[in-house]
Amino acid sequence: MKGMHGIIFSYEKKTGLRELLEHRIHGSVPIGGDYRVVDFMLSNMVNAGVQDVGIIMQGKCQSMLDHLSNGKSWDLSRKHGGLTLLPAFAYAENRGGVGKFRGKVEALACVLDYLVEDVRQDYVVLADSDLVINIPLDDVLQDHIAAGADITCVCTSVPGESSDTYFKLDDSGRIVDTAYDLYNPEGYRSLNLYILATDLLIRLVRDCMAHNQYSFRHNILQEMGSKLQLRGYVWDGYAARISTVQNYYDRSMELLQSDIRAELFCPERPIYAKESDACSTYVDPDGECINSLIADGCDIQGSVKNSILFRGVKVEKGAKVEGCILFKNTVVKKDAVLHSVIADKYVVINEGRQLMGHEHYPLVLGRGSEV
């Protein structure tokens, strides 16, 4: 079949998300009041006509399994193909254990039988689950085919962290150098989003594993860069990688800006999420809700400003919430004051408590905490 097959990586890796990953892997981190981070990449694929998606998981993946279920929310519930969940423990015999993946190539080698037997499409799009972006992947595929590239790497001129991968492009868009861990980052920052032919991917995975090589970035992009036709697709629209508590907070607060919301949630490429059957949110006549994103099922009787509230959050009378991100079923009791706080699910803030973080150092409360 012509078209793309999606592969999303969502396994444990070093991040600075701390308490937010105590009960989940990074792709299932809640964001924007109604979404999980993985919803963005899944929606990008579905909007580009991708009918089959495999998600490689490892670690604390129960939250991800519960969220994705059978893929119905993304129109990926099918008798043949659709959404396929690929937890590492189900393929332990392929790698002699279920320890952490050393890299993307090792993760792909773990599910090599899936790649060989179940990928029906001519091309594969590889993506991480920690990227918040709304990109027309069908345009990227057409550019890939027209250029005759072996691998198309989506990148941006917007700088990021020194640990990111950076490309140098020539005038034709070909990648002439790949580097990472740069002291002074320069070039185009990789978004870890790649398109390549299915048969090439299988060949590269087999070759790398035959030589005990496991890194897509080092062993393929760097070591094979001179042999392969690597091409950069420059995307300068909104793209945010969620990797630390601070950038999670910053990117979440950016969603309060109308221009960024308009770009991320454009009607021609909608972002899909798991359905909710919660009742409508109630805002008390004596309460207030200013410049905030509020999910269904909330009960707001106090003051909420510049904040993001997920389903079932309760803010009692006299309570003040400003610059906060409150996950599902958090309760802020009477006269409590919160500023720059990220509260995971089922957190209870008792009456009269004052929790003061800072926009440059938000306070994080772990799941089920009571303060």
The other form holds:
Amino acid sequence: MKGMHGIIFSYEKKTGLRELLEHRIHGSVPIGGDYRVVDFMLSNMVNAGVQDVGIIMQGKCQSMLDHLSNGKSWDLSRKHGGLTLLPAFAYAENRGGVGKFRGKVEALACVLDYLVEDVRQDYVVLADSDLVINIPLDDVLQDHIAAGADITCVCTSVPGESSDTYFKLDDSGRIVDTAYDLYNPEGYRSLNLYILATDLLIRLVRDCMAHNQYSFRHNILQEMGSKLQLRGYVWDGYAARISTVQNYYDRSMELLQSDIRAELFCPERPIYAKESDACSTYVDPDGECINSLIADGCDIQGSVKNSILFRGVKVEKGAKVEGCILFKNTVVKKDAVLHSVIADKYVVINEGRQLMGHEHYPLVLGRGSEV
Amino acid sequence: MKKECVAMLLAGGQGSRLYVLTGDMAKPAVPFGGKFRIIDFPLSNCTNSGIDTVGVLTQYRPLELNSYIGNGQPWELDRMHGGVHILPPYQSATGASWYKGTANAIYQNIGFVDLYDPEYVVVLSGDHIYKMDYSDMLRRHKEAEADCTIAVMEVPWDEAPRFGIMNVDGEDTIVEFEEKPKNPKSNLASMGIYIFSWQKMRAYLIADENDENSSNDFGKNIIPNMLAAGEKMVAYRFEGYWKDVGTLDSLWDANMDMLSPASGLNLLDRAWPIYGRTPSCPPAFVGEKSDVGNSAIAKGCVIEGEVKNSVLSVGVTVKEGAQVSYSVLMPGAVVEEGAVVQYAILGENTVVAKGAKVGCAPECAEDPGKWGIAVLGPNTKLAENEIVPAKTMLDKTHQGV
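Return one more block: the form predicted in complex with its partner chain, after the form predicted on its own shown previously.
Now the full complex is given, and it begins with the chain already shown.
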């Protein structure tokens, strides 16, 4: 069958997201006032005509499971295919019940039956769940087919961290070198977004596992780089990988820029989020609201500046919120002052409290905490 | 499969008094309160009251309404058995006809109701803004062993002549019904919400259809006929917010009521949520130079100008230097730089170009007797610096350049 099958990896890995991951996995971190990080990749896939998506999950996935539900929000609740949740515990026995995946190939090997039996499409797109991006994946597939590549790797010329993977491309776009943990990162940074033929993927996974190899970037991209046609697809549009509290804060605040919002939320490729039944936000006559993103259902009686408010946030009279990211149902009581704070869901800031983080070290309040 | 109670929602009306807004859509599909449409209120009330089978009777311009309701998923009315069903007039062996009146609309769908063999049928209309627990009304209907229960509310005595008035005895049994009485004996107004015992109602609908002189209307025919025949009819007193939004003024009023907690219309109340279908769009953005106060703003809005005492629906844009006050902006409306919108309703996707002025405050009106809300119908476009005086109505044929 023509088209792509989506596979999203949502398993625990090392990140610097600290308190934000106390109750969840990186893909279900709330972002942009109304979204979870994984909404972007799911929407990218759906907008490219992907009908079936499998999500390999392991770790603290309760919040992810709640969020994804049956996939209805992304139109992935289907009679055939649609969204398939692939929790690791159902497959761990295949690999002797190891706790954590050591790499993508191992994760794929755990769901090999799924790959063989349930992937109806000729191509597979592999993606991480921590990437905030709005990319036309159907164009990437066209390019992949036209170029006759074995694996197309989406990458960007925008530099990132040294632990990221970097590609060296020749003039034809072929990847001639793959490296990570570079002292001086150079080349094109991988966005860990790959397209390849389904049968090739299954062959590679079987081959790797037969040799006790588990890493996609080491055992496939590096070791097989000379045998396979690896192609770099350069995407220099907006792409934010959420990996630390600091970059979560910085990349979130970028969404206050209208050009970035226009690109990320372009109307021809909408980003779908779980529907809420919240009514509109109410701004009181005494309320003030400047340069901020405000989700529905908020009640703003105090002052909000340069901030992102999720659904149902309440800011009482005299309270001042500046440079903050307040998750769902945060309550900021009378005369409280918050500066550069990230408040997780259901946080309560009591009357008159003052909390100051810094834009270079935002203060994170764990879910449900009361100050 | 048997259901205890089925709701029949009358949504076929043209809403002629809202005409600039209802040129292309039925009244129940008119946007309300930022994220909703009028029909969301009765549909959500059904869901919250545990009624999972709803027939929506449509006739006038049903396309927008049909696609809005879809499979009923936003209201959890996508059910294996029951759920929401759109019921347009249809052709049968004996012929075909439009719905002649409210009673005839249900008469023509007796077959639909019979599919569920219900004990009771709730009859609702698609042009009221209110939150009501129909299951409590049904409890009253059962306890009183009534054949018909009519929801009523006390209205100010001076307004009573505008309503259908129920005169009741000490136990709230209805003894007399007067349509728009000049000298009302009671101030209990019918809210147009009825519960009938189905078999009884069925018989009256058939008898009414056979009466050639009948206008096939609940208020004019069925209710008086049942009362005359001595059927047990009781009133169910409702206290709370309720508004018929059949006129442009009342539609504007009801939107403004959202902004004052004292009105009783508190949509932030999560105990009785109202559901609706809204497009995917990012949260509202309120810019550096904006000034927003006493207003409701919905997702997708981009506000760079001044917004006071207004209701902004999903995806509304107010550009820098624009001023919006005491107005209702329906989804996708755009107010460009320097434009002023006061005491107005802007329909979906209207564009108020740079420097244009729509409406004015009552105190600024040249002739206070002629003041009123200015209304732009959906897809209207104004020219730059165009002036639309108070009480003016323009529709989409107006495309200023």
